[in-house]
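First comes one chain, alone, set out as structure tokens in the form predicted on its own.
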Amino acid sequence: MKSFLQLWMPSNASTHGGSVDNLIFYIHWLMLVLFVGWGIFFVYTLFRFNRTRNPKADYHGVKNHYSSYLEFAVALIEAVLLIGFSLPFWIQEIAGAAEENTDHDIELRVIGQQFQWNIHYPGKDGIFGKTSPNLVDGTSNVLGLDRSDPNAKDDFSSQGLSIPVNKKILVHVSSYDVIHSFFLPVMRVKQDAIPGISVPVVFTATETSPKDPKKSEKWEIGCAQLCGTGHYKMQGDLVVLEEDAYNTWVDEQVKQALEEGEAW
């Protein structure tokens, strides 16, 4: 069944994606069992308690406790899924990302804005420059960068997400305006972007993205939360590169940011 489900899902290109897929697999098994079980029970009641076989109403009802046992079994299975799978995964992948000394290779900021994703790269120095909401300009300075800060000189933004393969990525997800949901299907990442709150997310890509999207699956950033009339167009490209290609791309972006900084 797991293989069947994966036929309908995006490819998995992250280290933690297998855990997510396993959880989805177990939940669907539970849903299938409940669907078949309650379906059989419904058909049984139609025949067992029809008017022909029961011309007189029984006001006492069922006296056994089989239904209570069944409800307890379902609750137990749900507890196992929650405590045995969901919580350990959340503690390892989500709660662990909130620790101050989280071990990571690349740190980025993702800011949702109607209707685009703004990715803040700290440049070659790896230090984010100061930002201010008062400096936010929807076209020339979407990050609200304070270019007078030395650490902001080489910072740059992108509406697509480019990352290196086999590197642990720490992303701080937030929003300028309304609630969005940062969604990377192939990375099995989905996190609400909430105004005024920065939520850390950690993931590691295990393979590079297709070089020719026309011939294979295109990797995308999506918004999984209805955020307004332009929600449908709030998407961007997810590009996973080899480390050398990523470093070259960063060098080009930093060079352009420095040139634009001199113009200001």
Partner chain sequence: MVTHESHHDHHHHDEGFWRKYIFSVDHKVIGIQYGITSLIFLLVGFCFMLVMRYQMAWPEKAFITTDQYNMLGAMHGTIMVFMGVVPLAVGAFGNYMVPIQIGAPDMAFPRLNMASYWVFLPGCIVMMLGFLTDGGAAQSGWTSYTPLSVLAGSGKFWDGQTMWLLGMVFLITSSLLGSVNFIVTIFQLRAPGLTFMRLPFFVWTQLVTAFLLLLAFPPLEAAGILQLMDRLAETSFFMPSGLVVSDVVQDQFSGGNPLLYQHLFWFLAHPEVYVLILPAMGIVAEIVTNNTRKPLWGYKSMVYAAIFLGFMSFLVWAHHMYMTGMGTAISAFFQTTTMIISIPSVVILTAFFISLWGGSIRYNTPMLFALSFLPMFGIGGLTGLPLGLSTSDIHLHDTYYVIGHFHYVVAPGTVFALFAGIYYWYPKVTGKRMNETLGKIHFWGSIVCMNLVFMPMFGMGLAGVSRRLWDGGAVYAHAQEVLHLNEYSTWGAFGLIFFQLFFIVNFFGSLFSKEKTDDNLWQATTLEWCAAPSPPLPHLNFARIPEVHRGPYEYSVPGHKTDFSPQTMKETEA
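Can you switch from the form predicted on its own and show the form predicted together with its partner chain instead?
Single chain only below; no partners, no other molecules.
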């Protein structure tokens, strides 16, 4: 089952993704067993109790109540999947991790805008500069950064998400216009980007993304929620780098931001 489903699923490159995948595998086992069980009974019955083979129906039919065991077993397995896997995972890795909000290595903001993903990097000072909707400009200031704020000087934006490997990343997901959904297939991360609400999401990449990838090898940010005409192309790149490479990249971006800042 695992290898069959993995045939279709994207590889997983996050610390928590394995648990998501495992639950998907377990549930598909349950589905398979039930479907095959019902299926065998169904096909055999259709064949065995065909009118020509069984001209007279039996008023009582099945007299035992073994099916109650089946129903009980299904309920039990679902309870195990729920209490044993889904709830603890959600508490520890998703809601809990985000609520704690404290020990992380990198903090970023993700803002959905028709039809691109803008990532707000706080720059070297690690502090997000002030932003305001009134300052948003699709060509020169997608984040609406208030350049008069000293903390904003080294902030920069990127349309792709670049992060270092093996570091705990905290992103605050929101939107400036309509609802989008921030989806990182290889990270098993999905969070609706809702205007007016900012939702924290925590994850850690365990591998670097392919270098010079062919199209089909790229790692991506997708949009999972209908957000208008360009929803289909609201794609961004996800680049996971070694720490050094990441730092170099940030340095370059900050330098560029500061230079642009001079011009303001």
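All figures in this text were calculated on a predicted structure; none of them were measured in a lab. Numbering follows the first chain given and starts at 1. Between two forms, the rigid core is defined as the largest C-alpha subset superposing within 1.5 Å.
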item: After fitting the core, G37 CA displacement of 2 Å or more between the two forms; value: yes
item: Rigid core superposition, G230 Cα moves 2 angstroms or more between the two forms; value: no
item: G196 C-alpha moves between the two forms by 2 Å or more, core aligned; value: no
